[in-house]
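Just the one chain here, the form predicted on its own, laid out as structure tokens.
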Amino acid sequence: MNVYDGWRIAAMLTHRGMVQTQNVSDADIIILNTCAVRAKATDKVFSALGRIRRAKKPSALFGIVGCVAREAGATAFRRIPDLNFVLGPQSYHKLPEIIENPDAKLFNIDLGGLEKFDSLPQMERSPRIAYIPIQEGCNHCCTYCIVPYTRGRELSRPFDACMRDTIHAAKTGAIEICFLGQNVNGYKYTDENGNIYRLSDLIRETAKIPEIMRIRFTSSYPTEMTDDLIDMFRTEPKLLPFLNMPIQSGAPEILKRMNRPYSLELYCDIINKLRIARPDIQISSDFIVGFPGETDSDFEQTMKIAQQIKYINSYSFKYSPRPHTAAAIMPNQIQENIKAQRLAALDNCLNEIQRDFNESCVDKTLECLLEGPDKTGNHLIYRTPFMQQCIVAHRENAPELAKIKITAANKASLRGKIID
């Protein structure tokens, strides 16, 4: 979601005649949108904007935008006195105004609507991989995440305006579209004519785009993984075979303190519905280790769940207390050293899942799409439709999708040839 952010806020002031930079020193506007899920994530913006208000030009205009921004409040401005914008995630169309009144301080960390989609201007071209916002908000409140004070309760755009989006992306470069939401599957708008519009609708129309030839969406609610979207895998082939459903915990009681409202027989049982409808789909997780009373116990059944759910590619991290969450203020809260072994643990178990995965696509031929050259130019990368990076020699005029044999794998990405 953040990288959608960005692009548009960079859309914008292109729109307005500026050019983007690399180079913090050379910048007239330097913005940092920011991420406020861990406690490391706030860390790393204040330590970024004290580097920025060094290596900046005395006239250049630097703030925050996105969830610190509402995090963070008023205190932002004590913390860098000269910073000369504050703006939280449904706020940051408002940067025009920084522009056009420089010698004023702006600050609005309110929580609007959906005004800021409408707001901006389109990009003149889209990326291969368009990601194509369609809610904002949640409304589960579970009780480690900050993201319902940050971003609001959950609002779902109008589906025609969400289709629009997705049309411009097509008809300006997309080939894949990534659908998001804090709460994506749960998705629905109810027209003014009464029509009711859930994701699949808008997998449905998306698939009859003919420039579109992926789709997919993260990230998923358990209790929102509804019969119509589960069918979506079976009948629709650019519907990836991949989703991330993340589970957070294997042990019920944990479960109910992070007020994640699911048993594990529902979950495991999406799971086996979700392999039914697709029988090649690969499922990945996110997961959160030392939660406030998590025991021993508590975490062996993390582990078993990881076990035999087998993701092949997860994200894991240790609880991290946040402002304005009822899980900060919890008893029996895990200390550092505990969480780190745990997080080893499952992280050992994870890269093993994921090394298996990865090794039992060698000889297989996957059809993948382009990402762009690797870091030294001499290679390129792909992604396959379970999301694992494939690395291709490099190749003038290499296609936007092709099919690869797999030739070698490791842990973290596939090596094979493009078949000609």
Second form
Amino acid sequence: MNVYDGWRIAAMLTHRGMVQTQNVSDADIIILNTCAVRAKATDKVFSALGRIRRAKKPSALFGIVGCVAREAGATAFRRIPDLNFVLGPQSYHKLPEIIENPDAKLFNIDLGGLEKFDSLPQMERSPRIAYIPIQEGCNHCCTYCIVPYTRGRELSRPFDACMRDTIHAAKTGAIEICFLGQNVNGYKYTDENGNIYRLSDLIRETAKIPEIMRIRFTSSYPTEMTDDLIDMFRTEPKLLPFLNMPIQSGAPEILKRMNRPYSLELYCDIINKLRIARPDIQISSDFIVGFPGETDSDFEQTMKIAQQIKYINSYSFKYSPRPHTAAAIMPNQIQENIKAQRLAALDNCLNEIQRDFNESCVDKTLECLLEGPDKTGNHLIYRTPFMQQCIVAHRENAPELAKIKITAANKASLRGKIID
Ligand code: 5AD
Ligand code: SF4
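Can I have the other form now, the form predicted together with 5'-deoxyadenosine (5AD), not the form predicted on its own?
Once more the chain from above appears, this time first in line as the rest of the complex follows.
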């Protein structure tokens, strides 16, 4: 979501005649787009602001947008008094106001509107993978998560607006569409005639667009994985056989205190249905270790479920207490060294599963999407349908979508040869 927001901000300013620079000391405006999900990310923002302050031209405007702006609010100006703007995740479209009135401080952390999506100019060229935000915010209120505070309650964009953006992306270069939302499979829009549109409707319509060859969506909440959506994996071959559906923990007691009220049976049932609908589907998860009160045996259950489901491409994090969340004031906070030990053990286990899966791909032929050259320029990086990186020898006019025979694998990536 932040990558997408960054593109829209860049498009908004280039539309006004500005150009991008990677060099802070050249810039006339410096915008830090920020994430507040863990404390480390927030801390990094303030140390980066300190560095930018020293490196920038005296006349350059600088500030923050996104979730840290919303989390820190007006205290951001107290911490860094010469900051020019602080704009929350739903008000960054107001950024041009600071260019028009550079002497005033610009502050807006309001929530509740999705007007930013429609008030920003469309990008002239879309990237090969176009992110289309379809809903924002979250009503789940997991007890560890700051997102319901920073991005607010769940709002779904009108179906027509989502399709307009998708068609625009397809006509301007996109091959893959990734629908975005904090709770993307909770997408639900009711139009003025009472017609209800869900994510499955968006997928079905998007699959009809000839330019679009691959569709995916992220991130999904387990209990919103409804049968109509599961069925899409059976009926729409353009929907990639890959799904991020975070479980967070494998211990029922922890899930309860995380306020994620699903049983492991229900979660596994959903996965079974998905595998029946699409036998080659692979699942990825996010995990939090060291949630308050997590015992060794709770953690063992997380390790067990990771091995049982055989998640690929997963993310795991140490629990980080966040302001405005219930878990931050729960008793039995876990010591940092225990969190670190558990994270290392889980990461080991997830890496091993990933390596096994990667090795199982050797000798197979996968249809992959070109991402671009690697740093050396000697290779091209492609993405498999399961979001693995696949490296091939560089060549001119390489196809954007290529059939690649996988020749080797390690835990991080695959190697292959384009089949002509
Ligand atoms: N501490 C650690 N990880 C967190 N996440 C969300 N909040 C926290 C927190 N307080 C993780 C969850 C979520 C991902 C985006 O970030 O795993 O799925
Ligand atoms: Fe945060 Fe995701 Fe839980 Fe919503 S469902 S509160 S975004 S972790």
